[in-house]
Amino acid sequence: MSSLEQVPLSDSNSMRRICTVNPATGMPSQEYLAASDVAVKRAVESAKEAQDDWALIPIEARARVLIKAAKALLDLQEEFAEVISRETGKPILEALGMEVLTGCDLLHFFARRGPRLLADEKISPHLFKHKKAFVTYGPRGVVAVISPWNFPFYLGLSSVAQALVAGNAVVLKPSEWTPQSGRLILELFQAADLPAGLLSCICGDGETGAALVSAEVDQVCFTGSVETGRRVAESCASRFIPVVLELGGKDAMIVCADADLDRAASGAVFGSFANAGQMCTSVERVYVVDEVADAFIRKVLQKTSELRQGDQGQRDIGPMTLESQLRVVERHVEEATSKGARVLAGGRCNPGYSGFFFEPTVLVDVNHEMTLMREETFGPVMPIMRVRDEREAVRFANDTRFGLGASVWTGDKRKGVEIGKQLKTGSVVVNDCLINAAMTELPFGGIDESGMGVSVGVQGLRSFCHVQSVALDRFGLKTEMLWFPYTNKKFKLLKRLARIIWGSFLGKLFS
């Protein structure tokens, strides 16, 4: 083994053969055997052995490993972007900007701020003035990270980096469809001289993931479908271990009558079609106030017509990554049109290519009786629905079982924030889209069926920690008021103290 545990893509103890597919051609790409349960168990055991020593290392030293990983990422940025682009189908600029460079920023952010964010936090007791107190953040142990295929590098790296700097060991299972992009994370930490056993990568399918979740790990971070996320949560609950779930989304975009329609239309096109619409925060529903709907739709169609779709050269949209997801998109569009929706752009697989290309699609005359407006489409489709006013837009935006993100477009930013606060989502942005997930300072997560827990931000980093409260005696008194023996004298004294503390002007000294 190298300095990092790396389960081979060919595991002789496994009988499950997996074949990945080139999204641009639809042809087989690589074949490998899924990691066996034995390999999963070995990776977790190795992580447990290595984690004890890692937790004792000062966080500043752990942070330096992240800095070295970031330097390696800068040196390898083009090579990494090419691997991600080839495996997912996304344009190389998208792979560079949305995965590699955001990954570099994330590594630097948590390396530089991690020591402060995880330092002991002094607490000033309001009542027990004769005590000292603080909160400490310690590692949980071994963290299982199960990353998705739509952002196979960045989303895996995000959890891995935070878990490591917090003092944990990690076992990473990338999506079975993008194993090489996930394994790039190993290369970074090899270059950063991470101690042996602390990071393992096991490649495999859903059974491999289930074996990892059921192993003796101390926390699970899962990004994927609602159905699988529910099973992961149930498994973790049975063992009383924490879980962070980032699941589906059905993000709404509200366009107010006073919005800058040029910017809003550009945002709608980017938010709906970036990464071929395969983002949990993609704009999947657009609600536009009727008085500006015609002008907004004209601008959207013009900007959509200018997009370049292809598999090489300068392009804006590539193929979808999976054929199975392509079929979901087809079903959603077909069902919507059968119920009265009109396709104004796209609406079909691109006839110029043999791979999983679906044309950037704009639909109008949609409603909430259509699957397209209720279930996650996860493809390059923008359904636009007219609404009477902003109040109706908010009502429709909240009519969903998902609650990840949303955007509000208006000339009055204060109004945009007020509308945003009415939306039942984990994040909201005014006059922009998708940006929250790239702002490392902000916690990212959803409510309802969009998941539980958050990633990144202060809260995300600390979710990889066991929070321990510590109290210390300040003066070394021989006894305490409520220690034995109980006496009538103590009873009367407690009553007098209660009136002083909570029934007189002196109470402010204890607030």
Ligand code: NAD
Second form
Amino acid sequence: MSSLEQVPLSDSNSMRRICTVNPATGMPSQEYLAASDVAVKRAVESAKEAQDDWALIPIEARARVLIKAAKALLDLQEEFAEVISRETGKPILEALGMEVLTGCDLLHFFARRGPRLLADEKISPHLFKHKKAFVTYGPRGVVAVISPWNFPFYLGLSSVAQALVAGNAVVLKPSEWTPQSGRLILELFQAADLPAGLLSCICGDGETGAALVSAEVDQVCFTGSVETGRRVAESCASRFIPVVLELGGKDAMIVCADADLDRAASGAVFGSFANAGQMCTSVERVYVVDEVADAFIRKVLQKTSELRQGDQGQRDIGPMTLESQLRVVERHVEEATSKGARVLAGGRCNPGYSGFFFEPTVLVDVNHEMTLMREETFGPVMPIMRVRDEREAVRFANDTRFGLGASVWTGDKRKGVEIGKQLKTGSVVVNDCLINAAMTELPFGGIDESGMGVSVGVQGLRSFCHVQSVALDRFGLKTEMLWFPYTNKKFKLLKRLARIIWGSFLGKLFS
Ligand code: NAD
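Right, and the form predicted together with nicotinamide-adenine-dinucleotide of this protein, after the form predicted alone?
Shown next: the complete complex, the earlier chain at its head.
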């Protein structure tokens, strides 16, 4: 039996019963009671108690726990991938490649780099030459991690691992629809002998999440929808606690006339349909320059027709995870077609299955009057819009309230980067898609309604830290220029010094 805090799936103080559904069949899958407010409070209290000692342990020792967790993950990779695949409906190869193995890499990355990235940072004061200074990155305390169902293992693990290595304790609340995948994270750290109380996993719904946010936590790291993110941000703001918000997206793909159309079409198909389109950085809108649009669409249709949809064996596209999300997809497609969009592939639930299977769908003749081009669809749907030129593509791409990611496809990489810089997004990729989120050294986050702050990268890791500036006096002089008493002599001296520092060549010494 592990020493870790276990908040049971069944909580005797709770009254709310949650029933998850098997996405492949649409049948009930498991039932549990949401953690009560009492259980949430207890988890936060245990975390607080355990965190004091954890923060005093050298970061190298904390990093060793991450390495142990990574080793356990390697040993359990297939078992974990099966749980994630079963619960979400995603193909097992996707669960392995995009959740388990990226998780393994992330644990190694932050274990190896964490000690250096969070070491005291020496600063050379440009003006106060008689002082020493440095910046420290200490833990904040107890971090609440609230995660969604679309990447139920990796997204939770990412925040948990970074928060822990930085010296924090964590209370994790996975999505109510994927509790087992969330609890795998707890199992992993149990296997790595993480000290008791430092990590808890409380299972429950939005009410449980709200109770956690308003408990005595010191930071919230939230990944989910814009609507919930806003509520979480308001709650954090009222208590002045820092919050990282990783929210929805409506990523645009721009296909220039000089693009490698074969690669671009493969990228579009992967970017729109991987994980049944349920990725925050899925390709949700394609803008293709008119002169290559026909050829591009032909290739997209060919590649889409080769996809295998199913619930087991070798398959590319699984069911959607939730029926409610499937209904959103249906609504967007129906509304678009009623306004003149044409479906060239898919466009309906797959009649061969009783679960939540929506066929990979390609639409043309779309415009920005359609919800499909404005709201997050979060399903296997690729709307393609013809544009006059790249400038028009940029204008349409920026015509959104989201700002998560985007991709540009062109034979001229420099031009691709230039176009990318004109896009108002947290990340951009040239001639690829969905990759930024897996590159652990890159900060990942959105602007506008796609969120606030970043996860991963140096900036992401440091966002789990309390940044403290430390200054030291070097020489122990009896007094300082601006200390009392204020005299006319000091006044004149200050004016002379100002001329030397900011009005003469000697200023270089102070830059
Ligand atoms: P959601 O907002 O419904 O739920 C997310 C989590 O918040 C769940 O654990 C839920 O129980 C909890 N929650 C609900 N109400 C709460 C409240 N009032 N207070 C605290 N917690 C509460 O989102 P979802 O449907 O699970 O996830 C899909 C969304 O997540 C999509 O919009 C997707 O784009 C986004 N997402 C973003 C990223 C990113 O990195 N930007 C990554 C993955 C998913």
